[in-house]
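In the form predicted on its own, a lone chain appears below as C-alpha coordinates.
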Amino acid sequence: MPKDKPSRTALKVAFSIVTLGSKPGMEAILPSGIVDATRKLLVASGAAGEITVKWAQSQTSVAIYEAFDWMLPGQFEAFAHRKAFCERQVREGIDDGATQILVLGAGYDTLGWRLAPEFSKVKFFEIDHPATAHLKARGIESMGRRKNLHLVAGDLGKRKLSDVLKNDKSWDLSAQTVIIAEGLVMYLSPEAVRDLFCQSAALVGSGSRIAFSYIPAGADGRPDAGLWTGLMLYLQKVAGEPWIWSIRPEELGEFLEETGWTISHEEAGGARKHGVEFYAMATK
(Lines of atoms letter the chains of each structure in order from A and count residues from 1; the text may use other names and numbers.)
(Lines give C-alpha, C1' and ligand atoms only; values in the text may rest on other atoms or scores of the structure.)
Protein backbone atom coordinates (compact mmCIF):
# COMPACT_ATOMS: atom_id res chain seq x y z
CA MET A 1 0.00 0.00 0.00
CA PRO A 2 1.33 3.46 -0.87
CA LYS A 3 2.47 5.18 2.30
CA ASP A 4 -0.21 7.25 4.07
CA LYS A 5 -2.81 6.54 1.39
CA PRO A 6 -6.04 4.55 1.87
CA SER A 7 -5.99 1.05 0.40
CA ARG A 8 -7.08 0.86 -3.22
CA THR A 9 -7.83 -2.82 -2.78
CA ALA A 10 -10.16 -2.11 0.13
CA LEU A 11 -12.02 0.41 -2.01
CA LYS A 12 -12.21 -2.05 -4.90
CA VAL A 13 -13.71 -4.73 -2.67
CA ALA A 14 -16.27 -2.30 -1.28
CA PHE A 15 -17.34 -1.21 -4.77
CA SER A 16 -17.54 -4.86 -5.81
CA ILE A 17 -19.99 -5.52 -2.97
CA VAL A 18 -22.13 -2.55 -3.98
CA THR A 19 -22.16 -3.69 -7.62
CA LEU A 20 -22.85 -7.33 -6.71
CA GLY A 21 -25.99 -6.09 -4.98
CA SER A 22 -27.36 -5.30 -8.47
CA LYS A 23 -26.45 -8.67 -9.95
CA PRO A 24 -29.37 -11.13 -10.07
CA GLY A 25 -28.96 -14.08 -7.73
CA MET A 26 -26.40 -12.47 -5.43
CA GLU A 27 -29.03 -11.67 -2.82
CA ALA A 28 -28.98 -15.37 -1.94
CA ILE A 29 -25.25 -15.22 -1.17
CA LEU A 30 -24.51 -11.73 0.16
CA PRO A 31 -25.04 -11.27 3.92
CA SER A 32 -28.21 -9.38 4.80
CA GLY A 33 -27.78 -5.61 4.85
CA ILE A 34 -24.19 -5.60 3.59
CA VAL A 35 -24.85 -3.78 0.31
CA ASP A 36 -26.78 -0.89 1.85
CA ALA A 37 -24.30 -0.55 4.74
CA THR A 38 -21.31 -0.56 2.37
CA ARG A 39 -22.90 2.04 0.14
CA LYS A 40 -23.58 4.31 3.13
CA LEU A 41 -20.07 3.84 4.52
CA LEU A 42 -18.38 4.76 1.25
CA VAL A 43 -20.27 8.03 1.10
CA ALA A 44 -20.15 8.85 4.82
CA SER A 45 -16.39 8.28 4.99
CA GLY A 46 -15.72 10.41 1.95
CA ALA A 47 -14.12 7.47 0.14
CA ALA A 48 -16.60 7.95 -2.72
CA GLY A 49 -19.33 10.36 -3.78
CA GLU A 50 -23.04 9.69 -4.12
CA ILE A 51 -22.89 9.78 -7.92
CA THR A 52 -20.01 7.29 -8.06
CA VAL A 53 -21.74 4.89 -5.69
CA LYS A 54 -25.00 5.19 -7.61
CA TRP A 55 -23.14 4.35 -10.82
CA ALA A 56 -21.60 1.32 -9.09
CA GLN A 57 -25.14 0.00 -8.57
CA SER A 58 -25.99 0.21 -12.27
CA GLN A 59 -26.26 -2.70 -14.67
CA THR A 60 -23.52 -1.05 -16.71
CA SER A 61 -21.17 -1.45 -13.78
CA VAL A 62 -22.18 -5.10 -13.41
CA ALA A 63 -21.44 -5.66 -17.10
CA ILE A 64 -18.01 -4.01 -16.81
CA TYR A 65 -17.02 -6.15 -13.82
CA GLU A 66 -18.13 -9.28 -15.65
CA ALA A 67 -16.25 -8.25 -18.78
CA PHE A 68 -13.00 -8.08 -16.82
CA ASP A 69 -13.65 -11.41 -15.12
CA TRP A 70 -11.71 -13.11 -17.90
CA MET A 71 -8.48 -12.23 -16.11
CA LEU A 72 -9.49 -13.83 -12.81
CA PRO A 73 -12.45 -16.10 -13.63
CA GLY A 74 -15.06 -16.10 -10.89
CA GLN A 75 -13.35 -13.46 -8.76
CA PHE A 76 -16.14 -10.89 -9.09
CA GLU A 77 -18.75 -13.17 -7.52
CA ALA A 78 -16.08 -14.53 -5.17
CA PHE A 79 -16.23 -11.33 -3.14
CA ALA A 80 -19.82 -12.20 -2.19
CA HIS A 81 -18.86 -15.76 -1.24
CA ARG A 82 -15.91 -14.45 0.80
CA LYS A 83 -18.09 -12.06 2.79
CA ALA A 84 -20.64 -14.81 3.38
CA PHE A 85 -17.93 -17.22 4.55
CA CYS A 86 -16.50 -14.70 7.03
CA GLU A 87 -19.87 -13.74 8.47
CA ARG A 88 -20.85 -17.39 8.81
CA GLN A 89 -17.64 -18.06 10.77
CA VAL A 90 -18.41 -15.15 13.09
CA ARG A 91 -21.99 -16.22 13.71
CA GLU A 92 -21.01 -19.84 14.26
CA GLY A 93 -18.20 -18.76 16.56
CA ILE A 94 -20.57 -16.66 18.66
CA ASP A 95 -23.01 -19.58 18.82
CA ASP A 96 -20.10 -21.71 20.12
CA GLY A 97 -19.35 -19.21 22.88
CA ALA A 98 -17.09 -16.53 21.38
CA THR A 99 -17.37 -13.17 23.12
CA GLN A 100 -14.76 -11.32 21.08
CA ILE A 101 -14.45 -10.72 17.33
CA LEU A 102 -11.33 -9.33 15.63
CA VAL A 103 -11.28 -8.30 11.96
CA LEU A 104 -7.75 -7.79 10.63
CA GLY A 105 -7.18 -5.49 7.65
CA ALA A 106 -10.85 -4.55 7.86
CA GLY A 107 -10.92 -2.01 5.03
CA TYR A 108 -14.50 -0.84 4.44
CA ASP A 109 -15.98 -4.06 5.75
CA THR A 110 -19.25 -3.50 7.65
CA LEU A 111 -19.50 -6.80 9.54
CA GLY A 112 -18.71 -5.30 12.93
CA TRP A 113 -20.99 -2.31 12.48
CA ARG A 114 -23.88 -4.50 11.31
CA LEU A 115 -23.54 -7.29 13.87
CA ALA A 116 -22.61 -5.26 16.97
CA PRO A 117 -26.23 -4.27 17.81
CA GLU A 118 -27.43 -7.86 17.30
CA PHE A 119 -24.76 -9.23 19.63
CA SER A 120 -24.57 -6.47 22.22
CA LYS A 121 -22.57 -8.58 24.72
CA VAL A 122 -19.87 -9.40 22.16
CA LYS A 123 -16.93 -7.04 21.65
CA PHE A 124 -16.02 -6.32 18.02
CA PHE A 125 -12.53 -5.06 17.12
CA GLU A 126 -11.19 -3.93 13.75
CA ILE A 127 -7.58 -3.21 12.81
CA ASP A 128 -6.35 -1.61 9.60
CA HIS A 129 -3.64 0.64 8.21
CA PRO A 130 -4.08 4.14 9.71
CA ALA A 131 -4.75 5.79 6.34
CA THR A 132 -7.75 3.51 5.73
CA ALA A 133 -8.80 3.17 9.37
CA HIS A 134 -9.07 6.92 9.96
CA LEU A 135 -11.18 7.40 6.85
CA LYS A 136 -13.48 4.56 7.85
CA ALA A 137 -13.76 5.84 11.42
CA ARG A 138 -15.11 9.10 10.04
CA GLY A 139 -17.77 7.19 8.15
CA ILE A 140 -18.72 5.04 11.13
CA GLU A 141 -19.03 8.14 13.31
CA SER A 142 -21.44 9.63 10.77
CA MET A 143 -23.47 6.42 10.43
CA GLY A 144 -23.68 5.91 14.20
CA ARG A 145 -20.93 4.42 16.36
CA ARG A 146 -21.60 1.14 18.17
CA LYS A 147 -20.52 1.06 21.81
CA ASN A 148 -19.16 -2.49 21.44
CA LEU A 149 -17.24 -1.77 18.20
CA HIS A 150 -13.59 -0.78 18.63
CA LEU A 151 -11.73 0.68 15.64
CA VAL A 152 -7.96 0.38 15.92
CA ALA A 153 -5.40 1.94 13.56
CA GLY A 154 -2.25 -0.10 13.00
CA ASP A 155 -0.05 -1.23 10.10
CA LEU A 156 0.28 -5.01 10.52
CA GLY A 157 2.95 -5.04 7.84
CA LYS A 158 5.22 -3.03 10.16
CA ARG A 159 3.88 -3.61 13.67
CA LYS A 160 3.19 -6.75 15.66
CA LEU A 161 -0.43 -7.55 16.36
CA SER A 162 0.32 -7.73 20.08
CA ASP A 163 1.79 -4.22 19.99
CA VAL A 164 -1.26 -2.86 18.21
CA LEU A 165 -3.67 -4.37 20.76
CA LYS A 166 -1.69 -3.92 23.96
CA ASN A 167 -2.90 -0.37 24.54
CA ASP A 168 -6.57 -1.37 24.27
CA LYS A 169 -7.75 -2.31 27.77
CA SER A 170 -10.93 -3.80 26.32
CA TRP A 171 -9.04 -6.69 24.74
CA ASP A 172 -9.30 -9.93 26.76
CA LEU A 173 -6.43 -12.40 26.28
CA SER A 174 -8.48 -15.25 27.75
CA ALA A 175 -11.67 -14.72 25.75
CA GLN A 176 -12.89 -17.18 23.15
CA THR A 177 -12.46 -15.19 19.97
CA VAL A 178 -13.14 -15.28 16.24
CA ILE A 179 -10.39 -13.69 14.13
CA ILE A 180 -11.10 -12.76 10.52
CA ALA A 181 -8.22 -12.16 8.09
CA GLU A 182 -10.07 -11.65 4.81
CA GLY A 183 -7.95 -10.75 1.78
CA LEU A 184 -4.98 -9.87 3.99
CA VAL A 185 -2.20 -12.44 4.22
CA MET A 186 -1.23 -12.31 0.54
CA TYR A 187 -0.01 -8.73 1.10
CA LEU A 188 2.34 -9.62 3.97
CA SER A 189 5.86 -11.05 3.98
CA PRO A 190 6.29 -14.75 4.91
CA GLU A 191 7.81 -13.70 8.23
CA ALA A 192 4.92 -11.34 8.95
CA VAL A 193 2.32 -14.00 8.12
CA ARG A 194 3.88 -16.61 10.40
CA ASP A 195 4.23 -14.04 13.16
CA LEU A 196 0.61 -12.94 12.69
CA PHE A 197 -0.73 -16.47 13.16
CA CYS A 198 1.57 -17.14 16.14
CA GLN A 199 0.58 -13.92 17.85
CA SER A 200 -3.10 -14.49 17.09
CA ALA A 201 -2.93 -17.83 18.88
CA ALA A 202 -1.22 -16.20 21.87
CA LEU A 203 -3.76 -13.37 22.11
CA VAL A 204 -6.93 -15.46 22.39
CA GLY A 205 -8.46 -18.08 24.65
CA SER A 206 -9.14 -21.77 24.12
CA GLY A 207 -11.87 -22.61 21.61
CA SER A 208 -11.08 -19.61 19.44
CA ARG A 209 -11.05 -19.78 15.64
CA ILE A 210 -9.32 -17.92 12.83
CA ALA A 211 -10.91 -17.66 9.39
CA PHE A 212 -9.00 -16.34 6.41
CA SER A 213 -8.59 -16.32 2.65
CA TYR A 214 -5.34 -16.94 0.80
CA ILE A 215 -3.94 -17.36 -2.70
CA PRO A 216 -2.37 -20.75 -3.43
CA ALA A 217 1.28 -21.05 -4.41
CA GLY A 218 2.20 -22.27 -7.88
CA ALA A 219 5.02 -24.60 -8.88
CA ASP A 220 7.40 -21.63 -8.91
CA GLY A 221 6.48 -20.66 -5.36
CA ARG A 222 4.71 -17.47 -6.43
CA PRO A 223 1.01 -16.70 -5.83
CA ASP A 224 -0.93 -18.59 -8.49
CA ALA A 225 -3.83 -16.66 -10.02
CA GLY A 226 -4.22 -18.86 -13.06
CA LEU A 227 -3.40 -18.19 -16.70
CA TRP A 228 -2.76 -14.48 -16.19
CA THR A 229 -0.69 -14.77 -13.02
CA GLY A 230 2.25 -12.79 -14.41
CA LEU A 231 0.04 -9.90 -15.45
CA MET A 232 -1.84 -9.86 -12.13
CA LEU A 233 1.37 -9.86 -10.09
CA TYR A 234 2.66 -6.98 -12.20
CA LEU A 235 -0.57 -4.97 -11.84
CA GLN A 236 -0.64 -5.48 -8.08
CA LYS A 237 2.97 -4.34 -7.82
CA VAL A 238 2.33 -1.25 -9.93
CA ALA A 239 -0.68 -0.43 -7.74
CA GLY A 240 1.61 -0.49 -4.72
CA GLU A 241 -0.14 -3.47 -3.11
CA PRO A 242 1.82 -6.53 -4.35
CA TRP A 243 0.87 -10.11 -3.60
CA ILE A 244 3.73 -11.55 -1.57
CA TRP A 245 2.65 -14.57 0.48
CA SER A 246 1.08 -17.77 -0.77
CA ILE A 247 1.04 -21.43 0.22
CA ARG A 248 0.08 -24.76 -1.32
CA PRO A 249 -3.24 -25.96 0.14
CA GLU A 250 -1.76 -29.33 1.06
CA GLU A 251 0.88 -27.56 3.17
CA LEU A 252 -1.51 -25.31 5.05
CA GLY A 253 -2.34 -27.78 7.82
CA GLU A 254 1.31 -28.20 8.82
CA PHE A 255 1.87 -24.44 8.71
CA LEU A 256 -1.08 -23.83 11.00
CA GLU A 257 0.05 -26.52 13.45
CA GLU A 258 3.42 -24.79 13.69
CA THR A 259 1.74 -21.50 14.56
CA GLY A 260 -0.62 -22.82 17.26
CA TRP A 261 -3.73 -23.65 15.22
CA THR A 262 -5.48 -26.81 14.00
CA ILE A 263 -7.09 -26.68 10.58
CA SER A 264 -10.77 -27.51 10.42
CA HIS A 265 -11.34 -30.99 8.99
CA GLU A 266 -13.65 -29.64 6.28
CA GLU A 267 -10.98 -27.18 5.16
CA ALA A 268 -8.16 -29.73 4.94
CA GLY A 269 -6.87 -30.08 1.39
CA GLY A 270 -8.16 -26.66 0.35
CA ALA A 271 -11.44 -27.84 -1.17
CA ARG A 272 -13.21 -24.53 -0.64
CA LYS A 273 -12.32 -22.02 -3.34
CA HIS A 274 -13.99 -19.18 -5.23
CA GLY A 275 -12.17 -17.15 -7.85
CA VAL A 276 -8.43 -17.26 -7.16
CA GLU A 277 -8.72 -17.53 -3.37
CA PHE A 278 -9.10 -20.44 -1.00
CA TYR A 279 -10.99 -20.02 2.28
CA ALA A 280 -9.85 -21.72 5.46
CA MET A 281 -10.67 -21.92 9.15
CA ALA A 282 -8.60 -23.21 12.04
CA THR A 283 -9.22 -23.55 15.76
CA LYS A 284 -7.15 -23.24 18.93
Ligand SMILES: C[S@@+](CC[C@H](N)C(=O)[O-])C[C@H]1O[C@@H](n2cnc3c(N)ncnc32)[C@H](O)[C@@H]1O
Second form
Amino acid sequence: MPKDKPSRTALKVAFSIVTLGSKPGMEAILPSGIVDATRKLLVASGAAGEITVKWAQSQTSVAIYEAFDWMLPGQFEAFAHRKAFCERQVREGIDDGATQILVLGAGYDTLGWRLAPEFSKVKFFEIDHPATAHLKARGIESMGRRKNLHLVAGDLGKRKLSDVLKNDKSWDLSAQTVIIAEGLVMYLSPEAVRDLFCQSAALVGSGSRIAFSYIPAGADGRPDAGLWTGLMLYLQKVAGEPWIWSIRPEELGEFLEETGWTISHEEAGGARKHGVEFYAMATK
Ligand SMILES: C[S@@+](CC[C@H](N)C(=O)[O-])C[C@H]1O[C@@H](n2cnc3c(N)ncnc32)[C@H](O)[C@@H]1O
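What would the structure be for the form predicted in complex with the ligand, given that what you showed me was the form predicted on its own?
All chains and molecules follow, beginning with the one already shown.
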Protein backbone atom coordinates (compact mmCIF):
# COMPACT_ATOMS: atom_id res chain seq x y z
CA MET A 1 0.00 0.00 0.00
CA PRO A 2 1.17 3.60 -0.51
CA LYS A 3 3.47 4.28 2.42
CA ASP A 4 2.34 7.76 3.36
CA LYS A 5 -1.37 7.60 2.53
CA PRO A 6 -4.15 6.36 4.81
CA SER A 7 -5.65 3.07 3.66
CA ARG A 8 -8.38 3.36 1.03
CA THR A 9 -9.65 -0.13 1.71
CA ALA A 10 -10.11 0.73 5.40
CA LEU A 11 -12.16 3.73 4.28
CA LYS A 12 -14.19 1.50 1.98
CA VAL A 13 -15.01 -0.90 4.83
CA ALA A 14 -16.01 2.01 7.08
CA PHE A 15 -18.26 3.55 4.42
CA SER A 16 -19.82 0.14 3.73
CA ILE A 17 -20.71 -0.15 7.43
CA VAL A 18 -22.30 3.31 7.41
CA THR A 19 -24.29 2.47 4.27
CA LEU A 20 -25.27 -0.98 5.56
CA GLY A 21 -26.81 0.82 8.53
CA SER A 22 -29.42 2.17 6.11
CA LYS A 23 -30.17 -1.19 4.50
CA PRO A 24 -33.32 -2.79 5.92
CA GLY A 25 -32.62 -6.00 7.82
CA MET A 26 -28.95 -5.28 8.48
CA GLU A 27 -29.61 -4.06 12.02
CA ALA A 28 -30.10 -7.71 12.99
CA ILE A 29 -26.54 -8.52 11.87
CA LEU A 30 -24.49 -5.39 12.55
CA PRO A 31 -23.03 -5.14 16.06
CA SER A 32 -24.90 -2.68 18.24
CA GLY A 33 -23.66 0.92 18.00
CA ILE A 34 -21.22 0.23 15.16
CA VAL A 35 -22.89 2.44 12.54
CA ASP A 36 -23.09 5.49 14.73
CA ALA A 37 -19.51 5.07 16.03
CA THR A 38 -18.11 4.55 12.51
CA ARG A 39 -19.96 7.59 11.20
CA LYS A 40 -18.55 9.70 14.05
CA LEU A 41 -15.03 8.31 13.60
CA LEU A 42 -14.95 9.07 9.88
CA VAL A 43 -15.79 12.70 10.52
CA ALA A 44 -13.75 13.16 13.72
CA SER A 45 -10.60 11.70 12.14
CA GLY A 46 -10.95 13.90 9.08
CA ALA A 47 -11.05 10.80 6.86
CA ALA A 48 -14.36 12.03 5.42
CA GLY A 49 -16.53 15.12 5.51
CA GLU A 50 -19.92 15.28 7.17
CA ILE A 51 -21.76 15.66 3.85
CA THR A 52 -20.06 12.60 2.35
CA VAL A 53 -20.90 10.53 5.43
CA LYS A 54 -24.50 11.72 5.31
CA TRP A 55 -24.67 10.76 1.67
CA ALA A 56 -23.30 7.31 2.55
CA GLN A 57 -26.42 6.84 4.69
CA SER A 58 -28.79 7.51 1.80
CA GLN A 59 -30.81 4.91 -0.07
CA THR A 60 -28.99 6.01 -3.25
CA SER A 61 -25.77 4.87 -1.64
CA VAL A 62 -27.34 1.52 -0.69
CA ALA A 63 -28.47 1.10 -4.31
CA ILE A 64 -25.01 1.96 -5.67
CA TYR A 65 -23.26 -0.52 -3.38
CA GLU A 66 -25.77 -3.18 -4.33
CA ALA A 67 -25.32 -2.44 -8.02
CA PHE A 68 -21.56 -2.96 -7.67
CA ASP A 69 -22.05 -6.31 -5.97
CA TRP A 70 -21.94 -8.01 -9.38
CA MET A 71 -18.14 -7.91 -9.19
CA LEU A 72 -17.90 -9.56 -5.80
CA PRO A 73 -21.31 -11.12 -5.13
CA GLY A 74 -22.40 -10.75 -1.52
CA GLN A 75 -19.37 -8.66 -0.51
CA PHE A 76 -21.36 -5.57 0.50
CA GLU A 77 -23.41 -7.42 3.14
CA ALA A 78 -20.34 -9.50 3.97
CA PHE A 79 -18.82 -6.54 5.81
CA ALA A 80 -21.69 -6.70 8.31
CA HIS A 81 -21.20 -10.45 8.78
CA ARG A 82 -17.44 -9.97 9.14
CA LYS A 83 -17.87 -7.34 11.85
CA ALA A 84 -20.42 -9.55 13.63
CA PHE A 85 -18.10 -12.57 13.44
CA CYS A 86 -15.16 -10.61 14.91
CA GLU A 87 -17.21 -9.05 17.67
CA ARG A 88 -18.64 -12.44 18.59
CA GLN A 89 -15.10 -13.84 18.84
CA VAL A 90 -14.08 -10.99 21.13
CA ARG A 91 -17.15 -11.29 23.38
CA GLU A 92 -16.86 -15.09 23.58
CA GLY A 93 -13.13 -14.79 24.25
CA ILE A 94 -13.75 -12.35 27.11
CA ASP A 95 -16.47 -14.62 28.53
CA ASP A 96 -13.89 -17.37 28.36
CA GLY A 97 -11.35 -15.38 30.40
CA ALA A 98 -9.46 -13.21 27.88
CA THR A 99 -8.12 -9.98 29.38
CA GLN A 100 -6.34 -8.62 26.31
CA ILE A 101 -7.68 -7.87 22.82
CA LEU A 102 -5.48 -7.04 19.85
CA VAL A 103 -6.94 -5.80 16.57
CA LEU A 104 -4.39 -6.00 13.75
CA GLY A 105 -4.78 -3.74 10.71
CA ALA A 106 -7.64 -2.06 12.56
CA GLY A 107 -8.40 0.68 10.04
CA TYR A 108 -11.51 2.62 11.13
CA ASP A 109 -12.84 -0.34 13.09
CA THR A 110 -14.62 0.85 16.26
CA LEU A 111 -14.70 -2.40 18.23
CA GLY A 112 -12.03 -1.29 20.71
CA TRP A 113 -13.55 2.13 21.24
CA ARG A 114 -17.06 0.72 21.71
CA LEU A 115 -16.19 -2.24 23.93
CA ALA A 116 -13.46 -0.68 26.10
CA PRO A 117 -15.92 1.01 28.54
CA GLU A 118 -18.09 -2.13 28.76
CA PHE A 119 -15.05 -4.27 29.64
CA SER A 120 -13.02 -1.82 31.68
CA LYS A 121 -10.69 -4.51 33.06
CA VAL A 122 -9.78 -5.77 29.58
CA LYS A 123 -6.93 -4.08 27.70
CA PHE A 124 -7.63 -3.30 24.05
CA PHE A 125 -4.81 -2.77 21.55
CA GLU A 126 -4.98 -1.78 17.91
CA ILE A 127 -2.19 -1.73 15.34
CA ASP A 128 -2.27 -0.21 11.88
CA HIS A 129 0.05 1.21 9.31
CA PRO A 130 1.23 4.63 10.60
CA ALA A 131 -0.60 6.71 7.95
CA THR A 132 -3.97 5.18 8.90
CA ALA A 133 -3.19 4.80 12.61
CA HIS A 134 -2.39 8.50 13.02
CA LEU A 135 -5.64 9.58 11.39
CA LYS A 136 -7.59 7.11 13.50
CA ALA A 137 -5.86 8.35 16.66
CA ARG A 138 -6.95 11.89 15.85
CA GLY A 139 -10.55 10.70 15.55
CA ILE A 140 -10.47 8.70 18.78
CA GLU A 141 -8.95 11.66 20.61
CA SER A 142 -11.84 13.85 19.51
CA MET A 143 -14.53 11.20 20.21
CA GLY A 144 -13.16 10.58 23.70
CA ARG A 145 -10.10 8.55 24.56
CA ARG A 146 -10.56 5.24 26.42
CA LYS A 147 -8.01 4.59 29.12
CA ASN A 148 -7.87 0.86 28.31
CA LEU A 149 -7.53 1.34 24.53
CA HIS A 150 -3.97 1.52 23.18
CA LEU A 151 -3.47 2.68 19.61
CA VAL A 152 -0.18 1.55 18.10
CA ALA A 153 1.30 2.57 14.73
CA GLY A 154 3.45 0.06 12.86
CA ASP A 155 4.00 -1.47 9.44
CA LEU A 156 3.43 -5.21 9.89
CA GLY A 157 4.87 -5.87 6.44
CA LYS A 158 8.21 -4.47 7.59
CA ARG A 159 8.36 -4.91 11.34
CA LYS A 160 7.80 -7.93 13.50
CA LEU A 161 4.70 -7.81 15.66
CA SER A 162 6.89 -8.26 18.75
CA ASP A 163 8.92 -5.17 17.77
CA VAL A 164 5.78 -3.15 17.24
CA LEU A 165 4.39 -4.14 20.66
CA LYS A 166 7.72 -4.02 22.47
CA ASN A 167 7.45 -0.37 23.41
CA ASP A 168 4.02 -0.80 24.93
CA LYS A 169 4.71 -1.72 28.54
CA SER A 170 1.12 -2.73 29.16
CA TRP A 171 1.25 -5.68 26.73
CA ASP A 172 1.21 -8.90 28.81
CA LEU A 173 2.86 -11.91 27.15
CA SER A 174 1.08 -14.38 29.41
CA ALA A 175 -2.43 -12.93 29.17
CA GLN A 176 -5.24 -14.88 27.54
CA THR A 177 -5.84 -12.80 24.44
CA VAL A 178 -8.14 -12.49 21.45
CA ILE A 179 -6.39 -11.38 18.27
CA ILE A 180 -8.45 -10.09 15.36
CA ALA A 181 -7.03 -9.83 11.85
CA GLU A 182 -10.02 -8.74 9.80
CA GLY A 183 -9.40 -8.01 6.12
CA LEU A 184 -5.65 -7.86 6.68
CA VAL A 185 -3.71 -10.99 5.69
CA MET A 186 -4.48 -10.71 1.97
CA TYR A 187 -2.39 -7.51 1.90
CA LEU A 188 0.75 -9.08 3.38
CA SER A 189 3.49 -11.20 1.79
CA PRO A 190 3.50 -14.97 2.53
CA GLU A 191 6.57 -14.48 4.75
CA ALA A 192 4.90 -11.64 6.66
CA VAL A 193 1.69 -13.67 7.17
CA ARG A 194 3.56 -16.75 8.44
CA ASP A 195 5.62 -14.56 10.71
CA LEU A 196 2.53 -12.72 11.94
CA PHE A 197 0.84 -15.96 13.02
CA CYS A 198 4.07 -17.30 14.64
CA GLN A 199 4.67 -14.02 16.45
CA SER A 200 1.04 -13.82 17.53
CA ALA A 201 1.26 -17.28 19.09
CA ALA A 202 4.47 -16.32 20.90
CA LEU A 203 3.02 -13.09 22.27
CA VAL A 204 -0.04 -14.49 24.06
CA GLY A 205 -0.92 -16.85 26.89
CA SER A 206 -2.63 -20.22 26.61
CA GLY A 207 -6.36 -20.27 25.91
CA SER A 208 -5.92 -17.37 23.47
CA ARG A 209 -7.64 -17.23 20.13
CA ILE A 210 -6.98 -15.61 16.78
CA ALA A 211 -9.89 -14.82 14.45
CA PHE A 212 -9.36 -13.66 10.92
CA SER A 213 -10.78 -13.42 7.43
CA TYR A 214 -8.94 -14.53 4.32
CA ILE A 215 -9.42 -14.95 0.60
CA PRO A 216 -9.25 -18.57 -0.56
CA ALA A 217 -6.63 -19.55 -3.13
CA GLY A 218 -7.93 -20.85 -6.44
CA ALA A 219 -6.56 -23.74 -8.49
CA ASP A 220 -3.89 -21.40 -9.94
CA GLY A 221 -2.72 -20.40 -6.44
CA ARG A 222 -3.96 -16.81 -6.81
CA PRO A 223 -6.60 -15.27 -4.52
CA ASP A 224 -9.94 -16.50 -5.84
CA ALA A 225 -12.62 -13.82 -5.89
CA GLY A 226 -14.93 -15.65 -8.27
CA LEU A 227 -15.75 -14.85 -11.87
CA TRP A 228 -14.12 -11.42 -11.85
CA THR A 229 -10.92 -12.39 -10.06
CA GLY A 230 -8.62 -10.97 -12.76
CA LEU A 231 -10.39 -7.61 -12.73
CA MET A 232 -10.44 -7.48 -8.93
CA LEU A 233 -6.73 -8.29 -8.62
CA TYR A 234 -6.01 -5.56 -11.15
CA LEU A 235 -8.20 -2.99 -9.37
CA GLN A 236 -6.65 -3.77 -5.98
CA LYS A 237 -3.20 -3.37 -7.48
CA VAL A 238 -4.06 -0.07 -9.13
CA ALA A 239 -5.51 1.14 -5.81
CA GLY A 240 -2.10 0.45 -4.29
CA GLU A 241 -3.35 -2.29 -1.95
CA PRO A 242 -2.86 -5.51 -3.92
CA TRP A 243 -4.12 -8.87 -2.68
CA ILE A 244 -1.02 -10.98 -2.22
CA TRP A 245 -1.71 -13.78 0.24
CA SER A 246 -4.35 -16.48 0.02
CA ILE A 247 -4.62 -20.12 1.06
CA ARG A 248 -6.79 -23.11 0.18
CA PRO A 249 -9.26 -23.63 3.03
CA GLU A 250 -8.30 -27.31 3.25
CA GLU A 251 -4.67 -26.32 3.86
CA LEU A 252 -5.42 -23.76 6.56
CA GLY A 253 -5.40 -26.26 9.47
CA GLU A 254 -1.86 -27.40 8.65
CA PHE A 255 -0.64 -23.82 8.16
CA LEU A 256 -2.06 -22.84 11.55
CA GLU A 257 -0.55 -25.92 13.22
CA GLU A 258 2.88 -24.94 11.84
CA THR A 259 2.53 -21.44 13.23
CA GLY A 260 1.48 -22.44 16.76
CA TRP A 261 -2.31 -22.46 16.47
CA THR A 262 -5.04 -25.12 16.34
CA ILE A 263 -7.91 -24.50 13.99
CA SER A 264 -11.32 -24.43 15.59
CA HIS A 265 -13.38 -27.22 14.09
CA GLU A 266 -16.51 -25.16 14.37
CA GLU A 267 -14.98 -22.65 11.94
CA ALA A 268 -12.99 -25.12 9.82
CA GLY A 269 -13.84 -26.46 6.41
CA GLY A 270 -14.92 -23.17 4.92
CA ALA A 271 -18.39 -23.33 6.45
CA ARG A 272 -18.21 -19.62 7.18
CA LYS A 273 -18.05 -17.63 4.01
CA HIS A 274 -19.64 -14.36 3.06
CA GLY A 275 -18.86 -12.60 -0.19
CA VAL A 276 -15.35 -13.60 -1.26
CA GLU A 277 -13.91 -14.11 2.20
CA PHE A 278 -13.73 -17.07 4.54
CA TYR A 279 -13.66 -16.56 8.30
CA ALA A 280 -11.56 -18.69 10.60
CA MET A 281 -10.69 -19.02 14.25
CA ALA A 282 -7.84 -20.85 15.92
CA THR A 283 -6.78 -21.33 19.51
CA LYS A 284 -3.50 -21.62 21.36
C1 LIG B 1 -9.31 -3.74 4.30
S2 LIG B 1 -8.68 -2.71 5.55
C3 LIG B 1 -9.47 -3.47 6.93
C4 LIG B 1 -9.58 -2.55 8.09
C5 LIG B 1 -10.26 -3.16 9.31
N6 LIG B 1 -9.64 -4.38 9.73
C7 LIG B 1 -11.72 -3.41 9.01
O8 LIG B 1 -12.07 -4.50 8.57
O9 LIG B 1 -12.52 -2.48 9.21
C10 LIG B 1 -7.01 -3.29 5.69
C11 LIG B 1 -6.26 -2.64 6.84
O12 LIG B 1 -4.98 -3.27 6.96
C13 LIG B 1 -4.02 -2.28 7.18
N14 LIG B 1 -2.73 -2.77 6.69
C15 LIG B 1 -2.43 -3.20 5.42
N16 LIG B 1 -1.12 -3.50 5.35
C17 LIG B 1 -0.60 -3.24 6.59
C18 LIG B 1 0.69 -3.34 7.14
N19 LIG B 1 1.72 -3.73 6.39
N20 LIG B 1 0.88 -3.01 8.43
C21 LIG B 1 -0.16 -2.59 9.19
N22 LIG B 1 -1.42 -2.48 8.73
C23 LIG B 1 -1.63 -2.80 7.44
C24 LIG B 1 -4.49 -1.09 6.37
O25 LIG B 1 -3.90 0.13 6.79
C26 LIG B 1 -5.98 -1.15 6.60
O27 LIG B 1 -6.38 -0.39 7.71
